[in-house]
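Here you get one chain, nothing else, as structure tokens; it is the form predicted on its own.
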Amino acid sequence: MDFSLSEQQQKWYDAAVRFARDELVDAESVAREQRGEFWREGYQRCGRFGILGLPIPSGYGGQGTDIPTAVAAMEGLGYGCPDTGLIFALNASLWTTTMPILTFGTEAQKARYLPRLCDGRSFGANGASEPEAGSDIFSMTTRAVRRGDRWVLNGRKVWITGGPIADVFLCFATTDPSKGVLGITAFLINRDTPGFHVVREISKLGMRTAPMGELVFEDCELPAESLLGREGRGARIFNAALEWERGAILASVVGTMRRQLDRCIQQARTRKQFGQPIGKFQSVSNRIVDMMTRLETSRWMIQRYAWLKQEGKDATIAASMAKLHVSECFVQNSLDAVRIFGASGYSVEGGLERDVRDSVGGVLFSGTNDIQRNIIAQHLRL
């Protein structure tokens, strides 16, 4: 099967390439990554650039593209900004909360939020991870109870990607225990809504630039119109969410894994060692060889979770894999990297030690590798 880029496709990955180059590297990146600070102008920029509204029509302020494109830029986007916390965290706007909103939305929360979404105004995430229930995600205690005409949620999230300056929110909360995953019920949640805390931001090891944080409903009064999708429904709005960022969401690491092979293949043909380029050492070739390995199968598993989207076929075991397959390779190459530098590259100042940082969150987001693994059995009827 062919999965070269169409002229569309390559148009989008060559333009998001020089954006991230003219507007996306400064000489503050350094700084903001130690600061753990998210930059909030270069979140805008990549809305004014089109990106973050890809995959949305245009009628709601998106670029109307197909998956394979979306996916493609975010390739590029990866390839020519060294801020992978940025990236990330746009991505996760993306596809955790704006297309969960372009699929299930009404029209009217469509108007509202896709537009803010598309143009960088406003940022998106998505809280259902609780303190007792990650990878049992559906057995969340956030309860939301209806008075009325209008609902009332109590309850904690945590982890959320995004939390501490996203604008709008995608919860999940039970509407009825007894019900199991047929309770689970999905909300948009504006910042500024009584009630809903931010309490916290979360340190961690790396994607320091996309905020993590913790989330608090005390008697949180939602209108009727937060409701997204039907009561009782929002298992299917969460799946969905999650096929999306599983499939999708590490397109842009693709790129990230081209520019460190991109440098370890410099670096081996200009750095001498005992009177020679140091590529020549079989364990430096080798070790370069089987980045560029990994890198390939990488980009066909995601190309592949994006077509069988946009074919409308079952992607859910493509996305487990693509996922579990891409986050492994990331730290491989990322660990190779540094090895091929030297002292070099365990240096800040060399920017492949943020890379091994920022990709060992890739085997757990999104639900863990072992969770990716245990889905991919059952589907073999392990």
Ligand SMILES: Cc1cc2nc3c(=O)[nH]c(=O)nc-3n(C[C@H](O)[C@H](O)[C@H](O)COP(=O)(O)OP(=O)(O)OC[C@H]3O[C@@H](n4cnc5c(N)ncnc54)[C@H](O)[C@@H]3O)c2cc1C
Second form
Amino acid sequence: MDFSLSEQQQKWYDAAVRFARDELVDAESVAREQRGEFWREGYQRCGRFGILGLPIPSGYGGQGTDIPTAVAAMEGLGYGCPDTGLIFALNASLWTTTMPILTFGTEAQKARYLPRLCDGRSFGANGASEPEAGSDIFSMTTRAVRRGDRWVLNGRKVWITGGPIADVFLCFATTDPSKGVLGITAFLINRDTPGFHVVREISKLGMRTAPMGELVFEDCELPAESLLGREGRGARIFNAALEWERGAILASVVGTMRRQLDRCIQQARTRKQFGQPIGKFQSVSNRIVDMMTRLETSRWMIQRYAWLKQEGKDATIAASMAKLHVSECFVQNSLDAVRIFGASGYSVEGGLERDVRDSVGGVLFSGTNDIQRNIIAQHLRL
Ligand SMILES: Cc1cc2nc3c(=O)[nH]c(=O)nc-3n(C[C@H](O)[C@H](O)[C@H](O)COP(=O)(O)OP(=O)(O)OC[C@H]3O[C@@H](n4cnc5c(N)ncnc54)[C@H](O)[C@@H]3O)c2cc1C
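Okay, that was the form predicted on its own. Show me the form predicted together with the named molecule next.
After this comes the whole thing, all chains and molecules, with the earlier chain placed first.
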């Protein structure tokens, strides 16, 4: 078993670290976070660098890398750039909109949407959650009714990452509530479609640079070619999108955890109390060892998921385990970093408190970690 990165993976990892440090770190970063502002220019720089379309074939404007290379590059991005919100937003667009269009779209849909999503002209959002349908997602009530050769949608979506800024939305509705899961259908919707409204921007605990919104459909008419996949096959598309998200979206926080670890080691060696470096106190060194162990296990879980996908093997459980483990590790490592730095870790200028706030969303999105445990338990026939 070879655990090292291949030449191509290492090349992308190194390039992503350099790019992130040179082009995604600027003096405005803290202010943007405080204002809860999406950095469109930073997103477009990512498009020019090529990271938005890493696993997308070059014929559609992507880089055509394999999945292990894509997650290695995302890890590099997270290591080099402290704006976890921006990186989360671009990953959400990639894994939950771009990849489903690549996998389930017609040639016309791929040609229309993918080049723009890859080069940063468009941002994609995925709208499934509703006020009364969260974990129980397939109880959604947004309704799509066929009228001639068009579809008419009515309903509401909430907690949608990128909602306030997205250009294209992959949304789910039921075409026949009596069929339950088999009534769920996926649609691609352009932002400027009449009857489609982004009604609210939702402020939140962390990842404030990844805007979140609420969407409303009011007799929103869509042409037949808006259907993604077939009528009644939306649950399959939803599950595929969620699997990509669970397995890959946290690759960048592995890079964030490595950045935290580097800083903590440095601090433990240089900060002196009681006449010696704090790293000499076992309570500090043990904490750092635990952080490193969480970082390494997180890394292997995501790489394993990526490898399974690349090999065309079933990765459902690997995705749920990666999501569950990495998100919990990120919360714990972020808290541990603050403890090691003391009050300077708690201060905004220390640059670590933001990670604590940014980490919490991971235990909720893509299905809460309770739901991931349910999926894994079901697999064990429990
Ligand atoms: C940062 C962030 C980004 C998001 N982005 C998007 C997005 O882009 N698109 C989108 O559609 N949605 C998005 N969501 C919504 C997300 O998918 C939901 O928050 C999630 O599915 C949980 O639904 P809920 O919030 O309604 O909680 P609920 O389903 O009401 O759950 C509340 C609590 O009950 C627990 N619970 C519920 N059912 C069970 C069960 N069967 N077993 C055990 N425990 C259970 C949950 O674990 C949780 O602790 C995002 C959420 C966050 C936090």
